[in-house]
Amino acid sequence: MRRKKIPTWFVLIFPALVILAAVVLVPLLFSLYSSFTPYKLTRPDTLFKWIGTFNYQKAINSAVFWAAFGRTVLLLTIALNLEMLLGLGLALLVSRVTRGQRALRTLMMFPMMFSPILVGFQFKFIFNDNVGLVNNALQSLGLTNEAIPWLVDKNLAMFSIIFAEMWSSTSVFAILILAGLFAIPQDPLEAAKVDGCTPWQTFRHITLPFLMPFIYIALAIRSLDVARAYDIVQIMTNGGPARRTELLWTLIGRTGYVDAKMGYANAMGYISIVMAIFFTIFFFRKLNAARSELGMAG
C-alpha cells in the first residue's frame, strides 16, 4: 500500500489553522457552553451544571441589561451622526485644497493612531473637574466661576464620552468620504454646471449619492465599533455615575470579572452580538441599495 501523500496546500495552512482554533474556535465554543452554566469565576465546579437557557432569559428579562442596550444604542446614534456629518463636512473641505492636501490627510489620521485606552486616559485628564483643560479654559475665560463635573454629572458624562467617540473617529468618515470624492466622475458635474444647477442641487442630486455607498461602508465599520465601545467608558467613568454611562460592554465586563458571573456574562455577550449582527445587516442592505441606485451592484 502506498502512502497517500499531504496536499502541499493543506500543510502550508494548517499551521494557521491550528491557531485559529487555538485563539478563537477554541474560546467561542467554551464561552458559548460556559453560557448556558452557572459558571462562576469564584466556583469552578459550576462550570459543569448545565441550567439551558436560564442565562438567557435572565438577561433578557433584566432591566439593567435594557438599560444598557438602550444607551449604547442612544450613543450609537449620536456619535455616528455627528461623526458622518462631521466627516463629511472635511472630506470636502479638504478635497477643494490644492495644496498641501496630503499633509492635511497625514493629520486627519491622526486621531486613529491612538488606541482607545489612551484616548480614554487623554479625555479623562481634559475633563477632570480640578485639573482638567476644559474647566480651566472655561474659569480663565470668564465664561463660568465654578468648576463643572464633566464625568461626574448623569448628563454631562455621556456628552463627554460622545465627545471622545467622535474624536478618535470621525476621521474614518473623512478619509472613506474623501475616497469617495476623488472616485466621483467628473462628466455629470461638468454636465449639472452646463446646465445650470447651483451648488447646492449638484451635490444633493450628484455628489451625495455618489458618496451614499462610501458613507454606509463607514457607518458599518463604525457601527460595530460603537456597538462593543468598552476602553474608552471604562477609562473615563467607569460607567458611572450611577451606572447613568454604562453600556453593553461595560456591563458585560462588570459581570463577569467583578461580579464573577461568567456563565451569565457570556450570555448577554451572545445577545449582544447577535444584535450587532443585525445592525451590520441593516447597513449593508442600505449599501447595496445605494449601489443599485448608481448602477454599481453585480
Second form
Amino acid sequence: MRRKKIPTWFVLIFPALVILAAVVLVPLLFSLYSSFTPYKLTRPDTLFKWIGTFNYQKAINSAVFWAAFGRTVLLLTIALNLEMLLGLGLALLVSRVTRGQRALRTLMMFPMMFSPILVGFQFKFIFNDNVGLVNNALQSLGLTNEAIPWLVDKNLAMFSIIFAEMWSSTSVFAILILAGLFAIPQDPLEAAKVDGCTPWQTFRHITLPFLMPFIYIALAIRSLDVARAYDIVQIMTNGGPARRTELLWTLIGRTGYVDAKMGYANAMGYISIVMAIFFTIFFFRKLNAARSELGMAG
Amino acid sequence: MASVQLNNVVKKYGALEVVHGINLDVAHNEFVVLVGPSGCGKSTTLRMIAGLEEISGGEISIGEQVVNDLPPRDRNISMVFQNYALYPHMTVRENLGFSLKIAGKEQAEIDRAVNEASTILALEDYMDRRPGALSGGQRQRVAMGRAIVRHPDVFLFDEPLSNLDAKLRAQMRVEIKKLHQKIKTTIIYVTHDQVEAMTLADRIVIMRDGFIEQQGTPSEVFEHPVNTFVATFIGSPPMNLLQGKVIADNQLAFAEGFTLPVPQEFVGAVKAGQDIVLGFRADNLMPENHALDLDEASPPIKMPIVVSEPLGTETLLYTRLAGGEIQAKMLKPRPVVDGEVLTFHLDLARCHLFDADTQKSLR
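Could I see the form predicted together with its partner chain next, after the form predicted on its own?
Shown next: the complete complex, the earlier chain at its head.
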C-alpha cells in the first residue's frame, strides 16, 4: 500500500500555520468565545455557559464604558495633534542644524528609550501635589501658594497624562517627519523660491504636501499606540481618582483581572478594537490619498 | 525686459573658489549660452544670477538694479531646471498658475496667462494631468510654460534638455528658439552640449574651471577660437591638434618627418624654432577628388584609414598622421576599406596655430 503523499506547499507552510494558530488564532477565537460567556477567572466552570450577546449589550448600555471610550478618543485627538505639531516644529528646527545634527537626533530619541512604566513613575513624581517638582517649582517662584492637585483634579489629571504621553512620544513624529524632510527633492523648493514664494508659502504649498505621507504614517502608528494606552495611565493615576482618568484599557484591565470578569472584559475589548481599526483605516486612506497626490502611489 | 551685468563675480565654498571673478554683460533680449564641461562653474553662475546661491564677491545687476542681496522672488526672473522641478502634487494648470496665485493675482488674470502659455507650448490637452502622467518632453514644456506665465525680465535655463533623448532634444531646441522669437526676453542658458550652444545662442560664453575662456557669436568662437581648449570644445568632431615646431623657410615640422608650409595668414607671426600646435577641423582635411574649393591647398598627404564612420551625407575618416590620430571628412562618400591609403589635402587657410606653451592662438 502506498502512503498518500502530502503536497509540498502544505509541508512548507505547515510550521508557520502551527505557530500562527498557537499564538494568534486560538487565543483570538478563545477570547471571542469567552466574550459570549459570563467567564470569571475565579470560576472556570462559567466558561461553558453561553449567554449570547449579554456582555456586549451590557457594555453598550454602560455609561462607565462610554465615558472611558470618549476619554480615550479625547486623549487620542489632543495628544496626537499636539505631538504632530510639536514634532513638525522640532523636525523643522533640527533639519536646519548644520553642526551636531546626528548627536541631536540621537538625543531626541532618548524619551523613546524609556519604558512607559518608568515614564509613568517619573511623571507621577513630577506632578505629585506634595513633593512633586512642578508644585515645588511653582511655589518657589512665588507663582502660587497652593498645592495644585495635578493628578487628582479631573482636567489637570488628563492634562498631566497628555503631557507625559507627549514627552515620551513627540520624538516619534519628529523622527518620521525629519526623514520626510530629508526625502524632499530640492528642485521644487528652488522652483518655488524663483516662482516668488516667501519661506512660509514654500512651506505651505511645497514642503507640507511632501511631508503629509510621513505625517499620516506617524499618525497611524501613534493612533494605535494611544488607543491602547494603559501603562502610563495605570501608573500615574490608575484610572482614578474615582474613574476621572479611566481609559478603555485601564477599564478593561481592571474588569478582567481585578474584578475577574474576563468574559465582560473581552466583550469591551472587541468593541474597542473597532475604534483602533477605524483610526488605522482612516489614516491609511489619508496616507494613500497624500501619496497619490505626489504621484507615489502604486 | 532687462539686461544683466556680472561684475567680477566670485563664488567660494569655504576656502575653495569655484568661480573666479567673472565679468559678463548680457544685453536686453539677448540669448546668451554659458557652455563648458561639468565643473566649470556655469551652473553655479546661473544659480547666482537666480539668487539660489549667494555670491562671495562682486556684483550682479538685473536691469540696472544691483540684486546681490535680493531673494529670488524679488528678482523677477524665471528658471527652467534640468529635472523640470515641477510640483508633483499639482496639475499642469496649477503648476502653470502657481506663481501668479502666490503673487495674489485675480483668478481671471491667472486663467488668461495660463491659457496663453498653454497655447504657445501646445499643452492644452494635458492641463488637468499631474506631472507624473506626462512624458519627459511634456514635462519640459510645462516647466517652460511655468517660466513664461510670469513675463519675467530674464529667463534662466539650467541644462533644460539634458534629460531628453536625442530626437526630442533636437525638437525642443527648435521650440526654445521659436519661444525666444515669440516672447522677446533676455535668456541665459546653461548647457554642456556645444551643439545646443551653437544652434541657440546669439552669443556663446565658454567657461572652464571658473573662468570665461572666450565669448562671441557662434561663428566667431567656431572660426577664431582663442585657445586650444575652445578649439577642441566647440565643433564636432573636435578640432585636430598636432604638436610641431617652426623651422626655417616658413616650414612646420611634425613627428615622423611630416612637414607643412606655414599658412599664409601666420607668415610673420611665427619665428623659426618656436613650438606650436597646429589645429584644423576634419572638414578642412579631405581626400583627393573630394576636396572642394580649397583656398590654400597643402601638398598632398598620404594617410592610412584606421576606421571609417559612414554618416550618410558624409563619412568620417579616422587616420594616422605624425604620430597622432586625426579625423578627416569625405563629403561625397564612397565605400572605404580599413587600411586603405588615401591622399589628402589640407586647407591651410582654415588652419589655426597655437603657442605650445600658452595654448593661445597666434592669430
